[in-house]
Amino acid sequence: MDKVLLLYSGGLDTSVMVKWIQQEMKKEVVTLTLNIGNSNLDEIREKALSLGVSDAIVMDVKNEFAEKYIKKEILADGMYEGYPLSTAIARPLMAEKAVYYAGEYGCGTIAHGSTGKGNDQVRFEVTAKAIDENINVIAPVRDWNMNRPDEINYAKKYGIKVPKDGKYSVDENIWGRSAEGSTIENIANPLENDVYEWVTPLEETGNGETIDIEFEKGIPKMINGAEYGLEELVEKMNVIAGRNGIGLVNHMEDRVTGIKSHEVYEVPGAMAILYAHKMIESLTLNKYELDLKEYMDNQWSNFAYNGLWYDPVMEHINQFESSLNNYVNGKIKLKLYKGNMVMKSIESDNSVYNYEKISYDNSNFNQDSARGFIDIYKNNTVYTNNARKQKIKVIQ
């Protein structure tokens, strides 16, 4: 009997998939569950085994996610249409592990729980094929046109416990939490407060707080003088920024599939870290570096969002981002207050800011040279305007 490796969350969709693959495809199932946020691995493993899978693999990969994925996003100021990418950068890690364990367990097919409307099907399948072009990938919800009532009836038929799922469809990892479906789909209505889990609604926040964040080669290393690994630092920033109303993103999003969707993200730690990172960049990089970096940041974000994490161009972009971030060292003090972030102070040994030159209290800058500079600088604009004015007169 051929084996299928199923990326298993423990929810209704993937639990039904276990039985469906066993009964309809007549294949043995191995499940793989990755904890990138707060999954109860023991509970999920026991549920998978109770469904008759031949093996249930569970792994805590939060640290690997932070070091290999979140770190790259911080260096590249990864934002898509105004929000930090969280789900998008977790899918390549999941696909990578799926291909690896499919090989280890002799599985010729990988299965995932994405629908045909979303982005994740692209991210899973392009990544898997980029790693192993010969691997077969199926998406039962999409491929067999499953709907929720049918799934519930199928679950009851095979004695699968139907969980009382939450109101929204939620995806969560340490870098962010997304919510969609239910009342969120009706864009004429305001968000209901029950969508909030990580971010405190603005009207419930306190008087704010001031924090220090210190960066080394573009990566946050310390909060308020205490050093943390990236995984722990992100989780601490989620709490600090979230209780101050930072990081709720409520917007319209353009999916890979051409559908415009209404999405809600809670990304408190990510928003605060990326804001602080960009401020340190503005202090330590010059105009030409910043201009080019902005373009490359946008390219990085689009490739990551569109499921092209393993495209070779990403290696070149990541090398560029890493190179520039060698100079992004320093400390920033931020005031967090009711959804706002304000820089209180900033410092760096790599600062390009020159107080002696910019200050109006001294004469270290030779102002007389400005006249000659302008006299040459104006030429392109002035000569072009003069030429076109003359041509217009001739035509008239």
The other form holds:
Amino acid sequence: MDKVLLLYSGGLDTSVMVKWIQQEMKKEVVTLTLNIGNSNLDEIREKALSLGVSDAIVMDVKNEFAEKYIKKEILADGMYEGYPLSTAIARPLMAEKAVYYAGEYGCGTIAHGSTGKGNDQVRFEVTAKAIDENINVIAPVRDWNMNRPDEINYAKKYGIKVPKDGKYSVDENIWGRSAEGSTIENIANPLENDVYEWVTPLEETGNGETIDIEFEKGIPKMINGAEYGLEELVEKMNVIAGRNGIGLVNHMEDRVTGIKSHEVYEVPGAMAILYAHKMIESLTLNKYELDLKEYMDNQWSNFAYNGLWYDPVMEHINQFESSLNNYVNGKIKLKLYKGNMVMKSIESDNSVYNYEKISYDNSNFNQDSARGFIDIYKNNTVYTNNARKQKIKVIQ
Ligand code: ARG
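Show the other one: the form predicted together with arginine, since we just had the form predicted alone.
Entire complex below, previous chain first.
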């Protein structure tokens, strides 16, 4: 009998899914639970086993997530419509593991809990197929036509403990927390403070704090002089930036499925790290590099958001990003205060900033040549205007 490998979170949807696959599809289920944030793996494994699955695989992948996914996002300053991508970059990792364990456990099908309205189904399925074109992927929520009360009834019928789900639909990993649904869906509603878990509401933050962040080849390595691996550094930054009100995003978003949605993110560490990273870039890269990088960063973000992590073009973009980031070394001092970040000082051995050349206090720059430079530089604009017999109207 063909088995199904189910990406299992322990929540209501995926718990009902276990029974549904067993009952309606008459297939054995193997669950896979990945901890990318703060899932309680032991509890979830127990729950899966109690539902009669043939195996319940659990694993902590936070470090792999940081090293293989967050790292690339930092190099590419990955943001979509103004927020650091978090859910979007965790899905390919989940799909990757699902395909791998499906192979190991003899499952020809993988199942995930996404709905038909969101981006995540696209990310799971495109990634899975990119890795193994022949794998079968199902998303029971799209097929079973059950609303939440139906799911609760179904759960009761099969003795599934109905988890006390929170008010919002939340997805979180160490890089960010996303909330949707419930009162968030009514965009005229002011955002309620009960959405906040990682970011302190501005009215409750203190006097702010100053921190030093040090980067090596584009990756943050130290906070206030102490060295951390990326996973730990991200978690630390979430706490520091979060308590200063940094990283709350409440915005409208355009999904791959053509739907405009209202989304709330808490991304304190990611915001602070990307801000600091961009500042070091602006010191160590030149104008042409920065212009091209902005274009490539945008491409990177769109491909990541749209579920195309494993499109071959990403390999080229990532190589470009790594190559430029070889020069992104240095240290920045940031003041964090009530949701604001202000640079206090910055330094780098790769600094392109040249004090000798720019300072008004010395004569190390041939000001005389500026006249000749402008005489030629103006030509394009002046000649074109002449050709068009355009008189520029000057307001008197
Ligand atoms: N809309 C976000 C994205 O596409 C995150 C959605 C995560 N799901 C949730 N139930 N909060 O990346």
